[in-house]
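Next up: just one chain, as structure tokens, the form predicted alone.
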Amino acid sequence: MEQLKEEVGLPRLGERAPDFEALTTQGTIKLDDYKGSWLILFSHPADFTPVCTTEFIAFADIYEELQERGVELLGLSVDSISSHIAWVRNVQEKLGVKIPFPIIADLNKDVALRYGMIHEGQSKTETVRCVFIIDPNQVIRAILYYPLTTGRNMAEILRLVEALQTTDEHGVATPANWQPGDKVIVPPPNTQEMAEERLGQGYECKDWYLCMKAL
């Protein structure tokens, strides 16, 4: 494990997502299959476990909203493909929820190690709850880590996707607690002259370096 970490390193924001080709519940999938669309790659510790089951139901609940935003979902754990299929069928039978997105069966931990999903302080065998948001150019734009005991917040994942897409579309930043429809931050000026001009450009400014606008 240590040797693989040294060879491939851990993913970082702004870098290209590590390539992979893996068996999933919907056939063999490669990272390149998602080129041109946003992708949320997330890991869960194990099939047939309570927190993971609630998360998969929650991911299924937001799947259509993500699709509307051009975002695909791809799950992963180190369970077998047979275990994944049995769990997905169980969730549909017992809880009435169909899981519409594929799940990687990463028995050899190849993808998990490339993405730094196994944190030995939590578990030497299971993946922690990682979320990688990858843009259409296959660049990693955001990474979230949650411990084994804590389920993820889908509203925050949706908010983060919308913030990233808003930044790309409008060339702005988003403030703390931003929600779609809120004002956004105008990039700060790079020269003294631009700073002086900024206050007269019709933005809502607290000072020259902090100006906001509605989209």
The other form holds:
Amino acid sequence: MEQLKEEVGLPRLGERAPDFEALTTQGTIKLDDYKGSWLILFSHPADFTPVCTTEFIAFADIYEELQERGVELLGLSVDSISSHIAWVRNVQEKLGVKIPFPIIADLNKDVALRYGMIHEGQSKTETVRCVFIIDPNQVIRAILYYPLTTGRNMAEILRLVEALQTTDEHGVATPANWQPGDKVIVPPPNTQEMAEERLGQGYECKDWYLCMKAL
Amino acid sequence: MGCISPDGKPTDSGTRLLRALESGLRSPEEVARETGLPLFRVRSGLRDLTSAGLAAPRDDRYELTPKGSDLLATLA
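Now the other one: the form predicted together with the partner chain, given that the block above is the form predicted alone.
Let us now look at the entire complex, which starts with that chain.
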């Protein structure tokens, strides 16, 4: 395992997402099956645990909104397919929520190790709460890590997806605490000439390097 | 397999994929539009149907095999 971890390393932003072919609750799925769509690949520590159950309900709640934005969800833990099936059936029966997205049964940790989802300081056997946002070209665009104790914030995940899509669509950046509809940041100029011209281009500028505009 | 049961019968989504191929060659994108299934499910399911000998890829599209047509006839 030490050798595999060293060979694979942690994925980095801007790199192609590591390939996988995995058993899931909706059949065998490859990373390639998501080409052309955004994908949120997320891991949870274990089935039938309280924080994970609240997170799955919350992910199910935002699934439709994500799909409207061309985003698919794919869960993962090192549990078996039978455990995943029993858990999602239990969630539906006890909490009235149907889990609409597939969950990888990564018993041999193949995908978890490729994506650096096991952090031994947290647990040697369970995946931490990772979120990988992968774009339609299968490039990793954002990574979030949450500890075992802390459930993820769906509003932030949605905001992050919308910010990335806005950046791609309009060639802009987004400021701190940006929300859809807020003004965006015009990329700073690269030359002195561009900096001088920038101030006369109708943007809302605090100075040459900090200009905003509405979309 | 995600869309073929262990007893060899297609699941509901498997049946929808087979029916989408009934009228000829279809790309995964066309099948997704026709069935309303997400594209990743269609790609995964078409791979399963191919492994089971029920569909076959041609260029970037898929068609029913005679075995797939026979199975679909029994479901009608």
